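Read the single chain below, which is given as structure tokens and is the form predicted alone.
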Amino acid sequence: MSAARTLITVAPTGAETAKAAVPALPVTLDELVETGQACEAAGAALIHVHVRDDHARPTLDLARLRDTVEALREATTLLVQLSTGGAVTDPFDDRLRVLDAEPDSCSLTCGTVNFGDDVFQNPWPFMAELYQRTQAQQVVPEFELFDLGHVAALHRLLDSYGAPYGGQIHCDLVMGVPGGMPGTAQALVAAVAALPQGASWSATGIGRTTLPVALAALSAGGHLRVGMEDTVTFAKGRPVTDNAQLVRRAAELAALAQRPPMSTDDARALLRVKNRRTAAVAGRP
């Protein structure tokens, strides 16, 4: 079902790309806040966050996660979504603890997947525990679906444990990962057809599939996720200058599709997140 406006998510950092290889990658708290502000101005309504340590290495340190959530809430009106995937080497207990940073939303990957030369582990007991914790801690999960089997696992979660907090099922189709579903229109259509009735969804095209997936998603009534977590090349031979560049392009495509970018207020209404902003903004002048 087509929406009047497009939710644009920005995933600015990820856990895979090295800062030394891509100097424009935002890895410090200040860089993430500046990125959030620029991307909100460009049309993003939600930010999907991975954090790095003082050496720019991926970390799930809870204090850093809390500081990041707080800083983004103070400096922007973006919905803040934390990754519970972390890096492929992160232990399950650390990934579960992410919810204690009280984000608006979190990622919840619905199955194990080959991830290039690595394996991204998401066995059923972990998925079920994470899902039940999102319900108890009132965090809206975004179901990350790398393959059609993940869609079946999503149905199993819902059948076993009921609706997510807030009641809205929101998914992200992650396409083009070596080991997952390809970044093609045909794969997108098949995945969307299998989603639960009434689910909202976005699509992410990794690397060179970024544009084909974005165009297919818009044509099928979906939302968009873009960012330097997913691609560091704007066009052949042209590195991405910053995350806002990718958000601006997504916003332009959404406007061409006559579904311009959604505001942060509209995104909150769509995803039915808990209002955690009151305390964060209380000290603003």
Given for the second form:
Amino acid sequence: MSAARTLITVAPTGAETAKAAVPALPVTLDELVETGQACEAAGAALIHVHVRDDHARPTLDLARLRDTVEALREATTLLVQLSTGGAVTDPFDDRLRVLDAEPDSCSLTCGTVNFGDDVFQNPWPFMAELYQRTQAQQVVPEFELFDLGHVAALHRLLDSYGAPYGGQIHCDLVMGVPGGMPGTAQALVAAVAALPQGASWSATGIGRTTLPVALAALSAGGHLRVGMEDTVTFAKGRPVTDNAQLVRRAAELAALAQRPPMSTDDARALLRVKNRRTAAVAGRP
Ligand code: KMH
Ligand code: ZN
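Form predicted together with (5S)-5-amino-3-OXO-hexanoic acid structure, per the form predicted alone context:
First the chain shown before, then all remaining chains and molecules of the complex.
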């Protein structure tokens, strides 16, 4: 059954694009907070976060992650999801430690995948450890599915270790990565048909598959993820100006599909995240 409203996730930064190549990419804490505010105003309810160091290089530094979660909670009502994928070079231990920053949600990729010329490593023991830590640390996982085989691995996780924290199984189909499933309506329908009963899902089309995947997701009743992590081109020959531009377009498509963007309160209810806001915003004047 399709949801009445659309969850829009923004993935503003990622780990792959260089700031020098794309100056509009938000990489500092101030840029990220400003981006979060603009994207929330444009219709996003969840932010998928990768942080960068002082040289704009991807990092999983725990203090930075904590500061980022706190700053986003103070300046926005967005649900904050930290990437546990990081960059392809990040060690497993650093990726597991991300949960210590106490995000609302975290990404959890359900298998190893070729990633352009690189390999994004997610062997079973790592996935299983990360999943059990999400349960213990009360963080809602978002299962990232780059391929149909990842859906099978998701079933194995659930069969082996039970339901995720909060009880809602929420997935994101990451489509069009060179090495993963293509960003086509046919692949999307096949993946959705294989999802666990009752799962909610969004879809992400990388690069030029952004629009076809968004349209296919809306017509199949899914939610949307957009952002400069996934594409830096708005249309042929037109670079993305900022993340809010992509969120606005997603919100317009969702409204056209008669499923306008959901509020952050609705997103909290859908994903059943732990309420960590009371403590974070208590210090506000
Ligand atoms: N940067 C990719 C290697 C995630 O955030 O969990 C992994 C990725 C997925 O972006
Ligand atoms: Zn990511």
